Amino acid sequence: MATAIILPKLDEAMRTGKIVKWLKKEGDLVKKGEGVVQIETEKVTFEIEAEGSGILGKIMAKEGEELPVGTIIAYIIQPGEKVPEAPVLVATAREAARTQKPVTVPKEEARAKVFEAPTEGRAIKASPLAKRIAREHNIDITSIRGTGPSGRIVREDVLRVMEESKIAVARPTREEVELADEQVASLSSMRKVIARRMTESFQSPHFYLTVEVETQELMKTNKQLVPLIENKIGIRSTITDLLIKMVAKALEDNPSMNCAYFDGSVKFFRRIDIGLVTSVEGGLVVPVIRQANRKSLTEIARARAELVQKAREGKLSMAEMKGSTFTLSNLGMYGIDQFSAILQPPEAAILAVGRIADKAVVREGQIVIRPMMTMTLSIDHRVLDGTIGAQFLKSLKDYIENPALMFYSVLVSP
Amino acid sequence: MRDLTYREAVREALGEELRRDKSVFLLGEDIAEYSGAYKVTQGLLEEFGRERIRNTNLAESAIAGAALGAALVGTRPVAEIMYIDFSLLALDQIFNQIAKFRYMTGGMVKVPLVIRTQGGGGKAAGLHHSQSLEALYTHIPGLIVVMPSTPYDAKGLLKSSIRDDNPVIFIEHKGLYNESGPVPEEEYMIPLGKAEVKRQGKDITAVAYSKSLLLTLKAAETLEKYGISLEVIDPRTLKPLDQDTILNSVEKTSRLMIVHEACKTGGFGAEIAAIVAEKGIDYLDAPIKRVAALDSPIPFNPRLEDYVLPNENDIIKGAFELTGKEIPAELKLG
């Protein structure tokens, strides 16, 4: 029987996905487990694999097209079989409803499922006109409450939803964009997210605390550890790894820093998950190093290396980018002295780290040369104040300048 | 503009065509001295004489057959079949001969004849004098089927029917003969196959013809007071049907109701519904509604007849159903 390939919902927040590239053509033989199409979501690119073998029947979505989750984008058929026509919309609607439940994403690789085309079950009651409008505007009809006779979804219901969600705003066609200006390029999904999140973020009241730290000891520690870790796991640990570990420890010491503003209240996190701003082609992503306070430096290095690698290849899953409680952004390797980062909502703080450079500093009345690094903490003033930020930076500065302190806990069990 | 009754309008069309074209003549049961069962041909015998206003014997098959023969030799007969119920006696002539002759001869002959008849109930005329059988005729290729609802349309369409070179089944309604309406004194024609929007509206397209059109227009007035706006379309010619006018209207209103006096099953409303389903399903925001007679012979008893035939309240109820609105209690629709 024909199986539908459906744009899966990988994440509760995922509303749409963009068809990047069809890896198979209509009429191609497809083996179970083979990649069929590349999909880009707001943050990840992944491949949908065939759940069964057959022939790729009809491709129903063009490359570059952005579609709502639950849309049937192709069918895999058996020889001699025809692509089903009529039940497409109903099927779409029902499948979307099914995928509304959170889907667990396998850790190793985001994989999408190919669902069986449904042959039984109750259809969504919607008028043909309502269905057409929903189809034309990429609206998931199952998300609409019907107010027509016996709960039927009618035109008015779809128009109401369009009004509410402003989906009605038509995206300009490529022709329109080209006509307007040849230099205009549409934003990638990632850029759109960056644009949206940063705009949102900038509405929260930021303030900044800057501190200069001496990194002689940090560099010495790093130098000692790099060969040990490299021998063990084949990965070169970095200053960033040490900073992640130290930030995690400083957050443990100052738990009130590890929080987020949520719609009029503040949420304190017990877990310490550090987001690491990672630049990729065309933008940036923020993979998360989980439980950084409980991980050894070796584990952090391994996790960081894997995540950065995946990020560069565009293979990060949504799960790998969600739920950081504090974010670290290091532009030191690009020669930046210092900078201020914009908060990653809903987090209440982000640390921007500049390069390490030799500077003339005064020590015991003498001008000496020391390797210095400038860190700037951006804080959401709705939930945090300068003193808390200052205490956190003090802890961090202590660890950087004197790594031995990492083994001293300010928390004493009673 | 002067008003004429439907009866007078039909009579005027016949008179004008008889006067204009010597090849036009009438034949039928008791149409001369008696002026026909519904007095449509009154006064025509006096003006045109017995040669052109011809009584026939009581044999519908003979009337149809004679009309066909006359048409084949170059005249333009207008035959009257007193009741559409009796036309069943002439079906072999109509279906197998009249409808097919032009095709059988590869177009070598024309069949310019009109069969005027009347149908419909509401007059307690009984089971054999009250039927609405238009769907029988629309099913047969080769026939044009006209069903006018107003005096104006009756006159203009009958003149076009007489001048057409193909056989036309022209179905009047016994309940319309006394209805009057404006008819201009100057000559006019109404083309066959053209529907007319009888009332503009935005919520529901109501397709109705013959006497049902009047019911629908009345219902539309009531509905307007309750915020439901009907766009009423009279196809006027059922075959060929003006599909575009109906589809354009459904596109605008997104709801379709069809009202006719014929029984629902296999009625012409099913054809209209099917066309809209085939060509305009994406316009529809509600299921298609047919308001039609119950599937029953039309009872003799007037109360039972009222019960079986569709009425204004059925249309109003249907409209509320289509829009999903509550029927206000004060309407007392029963």
The other form holds:
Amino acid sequence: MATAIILPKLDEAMRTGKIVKWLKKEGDLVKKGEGVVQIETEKVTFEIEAEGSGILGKIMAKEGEELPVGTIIAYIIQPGEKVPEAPVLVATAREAARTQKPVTVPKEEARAKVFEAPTEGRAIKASPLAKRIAREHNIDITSIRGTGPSGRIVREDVLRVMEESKIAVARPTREEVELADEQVASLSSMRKVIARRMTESFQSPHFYLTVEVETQELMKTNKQLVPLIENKIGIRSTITDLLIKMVAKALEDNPSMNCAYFDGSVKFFRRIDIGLVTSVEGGLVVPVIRQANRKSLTEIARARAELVQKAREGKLSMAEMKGSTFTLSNLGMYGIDQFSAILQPPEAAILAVGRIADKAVVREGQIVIRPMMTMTLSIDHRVLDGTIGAQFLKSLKDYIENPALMFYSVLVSP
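Now that the form predicted together with its partner chain has been shown, please provide the structure of the form predicted on its own.
Only one chain is given; partner chains and other molecules are left out.
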């Protein structure tokens, strides 16, 4: 029995997915649990794993093609087994929403659900996206020659016809001709989401509070803890781990900061879940360290290392990127002195951290050199005021300049 690999629905907002890369070729052996294809959504890139072992018998979706949730994109078969002759679409998207794993479709049922548009006695094989583009631009899809598997009409075929017939293609202006050496690239799904969320974010009234902190004791504490934690869990802790713990403690001291604007009201969070802005290829993601106030520094270092690695491998789940109550963005490792971060809706605050650098400062009437760091707190003025933000920064500054306040037992697991 052929096993259909279906484009799954990861959350309620997901409508389509883009084929990024096939990890297997037609005819390759596939083992259960092995990654078969990489899919990109608006929020994350993930792998679809094989539900069972067999042979990748047929691929119906090209790399770069965007398809609706529920589309069958490939089949896994057993030796000597045949696959349905045409692409099929799952009966309802609800079936795909139930699971992220492939489902098995009986051959007879698959044949009965061939996604085709009968016209003048024959069936037109076309991807849903190709049909939609053709319909929106009044193109007769029966006149298009398909270049997909088994002659299937795909998105590129419709766009080719549009270009050839000059549909929605304007004559280039003189300025465009003169700038022919420039390249315009479409935004990736991730960048589209970033653009939309940043536009939404700036609809809220931001204001900013900046403070400089001395980091001599912070660096000394980190130096002492690195070998202890590395020996315990095999992970090298960082200044960021200490900052996550200190931010969580400062939020405990100032619970009014741990909030969000919600439909004309303010929502106060009892949990303290810290989002960490992480750079990945093509954009940014924000994995979440849950209950950071209750975790030891050892546990935070482990969680941070695992989440960052998964982020850069494109393996973060939606659950690992949702539900933060406060966000930390650290660009110090890139040599940035100071910056202002944009709020992560619906959160009411985000902390931007710059690099640690030696500066001349005045201590007890004397000019001395100290390692200093600049922090900027961005606040949603609809629910928070400057006084609350200033009190939070003072608590955080105290912990950074005197880590002993956190107690050694709080920072490291016994």
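Just so we're on the same page, rigid core means the largest C-alpha set that superposes within 1.5 Å between forms. Nothing here was measured: the structure is a model prediction, and the numbers come from that model. Residue numbers count along the first chain shown, from 1.
Novice: For a quick test of reading the superposition: does G146 move by 2 Å or more at the CA between these two forms, rigid core aligned?
Specialist: Result for G146: yes, a 2 Å-plus shift.
Novice: After a core superposition, would you say P68 shifts its C-alpha by at least 2 Å between these two forms?
Specialist: Indeed, P68 is displaced by 2 Å or more.
Novice: Does superposing the core leave M333 with a CA shift of 2 Å or more between these two forms?
Specialist: After core superposition, the displacement of the M333 C-alpha between these two forms stays below 2 Å, so no.
Novice: Can you give the CA shift of L129 between these two forms, in Å, with the two forms fit on their core?
Specialist: So the C-alpha of this residue moves 17.0 Å.
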